[in-house]
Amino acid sequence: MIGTFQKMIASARGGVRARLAVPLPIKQDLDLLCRVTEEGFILPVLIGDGGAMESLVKKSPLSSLEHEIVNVGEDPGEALSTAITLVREGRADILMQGGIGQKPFMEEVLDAKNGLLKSKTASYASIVQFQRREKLVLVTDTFINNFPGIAEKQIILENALGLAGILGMEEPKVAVISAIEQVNPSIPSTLDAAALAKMAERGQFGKAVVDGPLDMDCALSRVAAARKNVRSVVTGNADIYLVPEIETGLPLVQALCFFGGMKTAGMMLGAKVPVIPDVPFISDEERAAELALAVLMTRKGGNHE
C-alpha cells in the first residue's frame, strides 16, 4: 500500500510515460514539469502560442528534456479546447490546468457535451499524508460539489473508492461525517450517512466498510467513539472521510495543511482521464505527487475510459 507522497512518486518511475496536456503553461508549471520529466513518468505536451512557449522553455531546464509544443496561438479558450480534444482523442493521458483560470477550466472540463465527464457527477478527493506514520487518507468532496444529495454522495464515494484501490487500500474504511453520530431527521446528512452505510452492508460498494453518521471526534478517535457507545472498525482508523458538504470538507483540509502542517494533494475524479486543477495551497512537491498518482491511475485504468 502506498503510504507517502514519496512512495507515490517512486511507484510512478520506470513505467510507461504518460502524456500530460498543459494549456498555456506558466513559469511555475515549467519548474514542476522539469521535475516530473526528469523523474521519467511524464511527457509534457505544452499547448498555446508556439513562439512564446519556446521562449519560456529556453529559459528553463525543460529545454534539454523531451517535450512537445502544440501551437494554437494566444487564445486561452483555444488552448484549453485543444488540450481537451487531445485527451478525448487519446493523444494525451492527463489534463492539468496550466495557465487557464480556475472557473473557465472547470466549466470546460465539466461541460456535459464537450468536456471530460464520464457520468453526470465528478468529484474531488484531497489526499492527506499523516506526519507521524506512513498513511494517506482521502477527504472528499472538497472542491466540486457544494451541497451534494444522496445520489451525488454515492458517486463521490464510488470515485473515492476507485482512488483508494489505486493506492493499494484493499478494504477501505469510510467514515461518513455529519454533525452528530445519531440519525436525526432534522439533519439531512445523518440520513444520507445512514443510507450509505446500509448500502455498504448490502455490498453495493464492494469490500469497503462504510459507517455513519459519525461526528469528527468519533471518526478520529476510538476512545471518543467508545464514550458515545459507538463501536466500529472505522472509528480512529478511517481511510476515507466523506464530508457532508464543501463547507466542512475544504476548511478541514486547509486546517490540516496550515494548522497541522500536513502534506496535501488532490485529484478530480469521475472524468475520462485524471484531471488536476490548480489548488493554490498545494506545493510543487505535492503537485509532483499528484502527477505521479495520475500516472498510476492511467496505467491501472482507474478513472480512465
Second form
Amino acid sequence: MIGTFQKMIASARGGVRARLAVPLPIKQDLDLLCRVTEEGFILPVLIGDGGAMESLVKKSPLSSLEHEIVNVGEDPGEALSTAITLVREGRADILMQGGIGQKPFMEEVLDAKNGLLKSKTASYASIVQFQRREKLVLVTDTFINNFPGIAEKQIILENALGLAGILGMEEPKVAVISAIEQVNPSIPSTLDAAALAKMAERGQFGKAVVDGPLDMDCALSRVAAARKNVRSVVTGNADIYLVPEIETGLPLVQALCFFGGMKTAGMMLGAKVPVIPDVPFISDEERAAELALAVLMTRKGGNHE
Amino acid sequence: MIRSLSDISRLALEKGPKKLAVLAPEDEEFMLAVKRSWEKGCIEPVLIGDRDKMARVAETVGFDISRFEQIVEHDRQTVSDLGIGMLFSGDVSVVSKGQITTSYVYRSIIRAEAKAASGMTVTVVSIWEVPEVDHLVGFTDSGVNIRPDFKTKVEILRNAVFLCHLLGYETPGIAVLSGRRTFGEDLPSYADYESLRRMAGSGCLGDCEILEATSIAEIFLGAGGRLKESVNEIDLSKTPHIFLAPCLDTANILAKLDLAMDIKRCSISVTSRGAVCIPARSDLSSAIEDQIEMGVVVADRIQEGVR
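Now show the form predicted in complex with its partner chain, given that the preceding structure was the form predicted alone.
First the chain shown before, then all remaining chains and molecules of the complex.
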C-alpha cells in the first residue's frame, strides 16, 4: 500500500511514461514539469503559442529534457480545447490545468458534450498524508459537487474506491461523516450515510466496508467511538472520508492542511483520463505526487477509459 | 484577554467555586472531571441523574458524592429540564452536560429561552486552542441549527461575538465560511457572507470585523495566492477568532478535528442566563475539565456584566 507522497512518486518511477497535456504552461508549471520529467514518468506536451513556449522552455532545464510543443497560438480557449482533443483521441494520457483559469478549465472539462466526463458526475478526492502516521486518506468530494444527493454520493464513493485501489487499499474502510452518529431524519446527511452503509452491506461497493453516519470523533478515534457505543472496523481507521457536501469538504481538507500541517494533493475522478485542476493550497511538492498518482492511474486503467 | 485554556484554568481557580448542575454524570470520565474540578475549587456540583449509576461511578473514581446535592431522576429529558431550569432560576451559575445525548439539552434551553421570552437563539461555539495561535478560535454553530438561514446566522454570529467579548476580544475577527469556488453556481452561503460583511461594516453586529475571505486557504494565502513551500511554513497569526460555518455538519465536523491534530477543543452554549458546557459524550475527563473551567469563567463574566 502506498502510504506517503514520496512512495507515490517512487512507485511511478521506472515504468512507461505518460503523456501529460498542459495548456498554456506558466513558469511555475515548468519547474514542476522538469522535476517529473527527470523522474522519468512524464512526457510533457505543451500546448499554446509555439514561440512563447520555446522561449520559456529555453530558460528552463526542461530544454535539455524530452518534451513536445504543440503550437496553436496564444488563445487560451484554443489551447484548452486542443489539450482536451489530444486526451480524447488518446494522444495524451493526463490533463493538467496549466495556465488556464480555473473557471474556464473546469467548465470545459465538465462540459457534458465536449468535455471529459465518463458519466454525469465527476468528483474530486483530496489525498491527505495524515500526521504522525504513514498513511494516506482520501476525503471526497472536496471540490466539484456542491450539494450531492444520494445518487451523486454513490458515484463519488465509487470514484474514490477506484482511486483507493490504485493506492493499494484492498478493502477500503469508508466513513460517511455527518454532524452526529445517529440517523436523524432532520439531518439529511445522516440519511444519505445510512443508505450508503446499507448499500455497502448488500455488496454494492465490492469489498469496501462503509459505515455511517459517523461523526468526526467516531470516525477519527476508536476510543471516542467506543464511548458512544459505536463499534465498527471503520472507527479510528478510515481510509476514505465521504463528506456531506462541498461546504464541509472544502474547509475540512483546508483545516487539515493549514491547522494540522498535513500535506494534501488531489485528483479529479470520473473523467476519461486523470485530470489535475490547480488547487491553491497544494504545494509544488505535492503537485509532483499528483502527477505520479495520475501516472499510476493511467498504467492500471483506473478511473479512465 | 484570555489567550489559552491555561488562562481559563487560572481564572476558574480565582473565580470559583461556582455552583454547577451536572446532567447525568453517570460515566467515569464525567464523574472524574467533576471530582477534579471540585478538588481544584472551581465548582460546587449539583448532580442530577440515576442514583445507582452515579454512586457506582463515583465509587470507581474515589469521589464521595454524599456531601453534594443530588437530584434523582431517570428520564433524560427531565434530567436536562431540571438542570437548565436551575440555571434560569438562578440556583446554579453553570450547567454541564454529562453522559446524555445533546439534543435533550438543546431542547431544554430552547424551551427555557422561550419561557423567559429572551428572544435568544440557542447556538453552540466549539473552541479550539491551537498551539501556534495566540488566541482561542471558535467554530459556530456546532450544535443546534442544522442549516441556518440568514436571519439565524445573524443570531449565531451575535452570540459568538458576545462570547468573544466575554473572553476579552474587543473586535473579534470573523471568517464566514463558504464552499464557493470560481466555477459552478453561486452558493447561498456566499451571498450570506456578503450581506453579513455589509452588516458588520455598518456596525449592526456589534464590535467585530468580518474578514474578506470565505475559505481557510484564502485567509492564509490571500485571494489568488498559492502555497509554495511546505505547509509547515504557514503563518497562522491571521487565524480569525470565529469561523461561522454554513451548516451544522461543517461546524461540528471541523470542531472535532482536535482528534487528528495537536489541538484542544471545548464547546459552550451561552444562554441568556448563563453558561452551558457541552462536552461530547466521547470526551475524556481532561477535556471535560477544560470545558467546565470555561463554563465557570464565562458564567463569572456574565455575572459581572462584561459586554
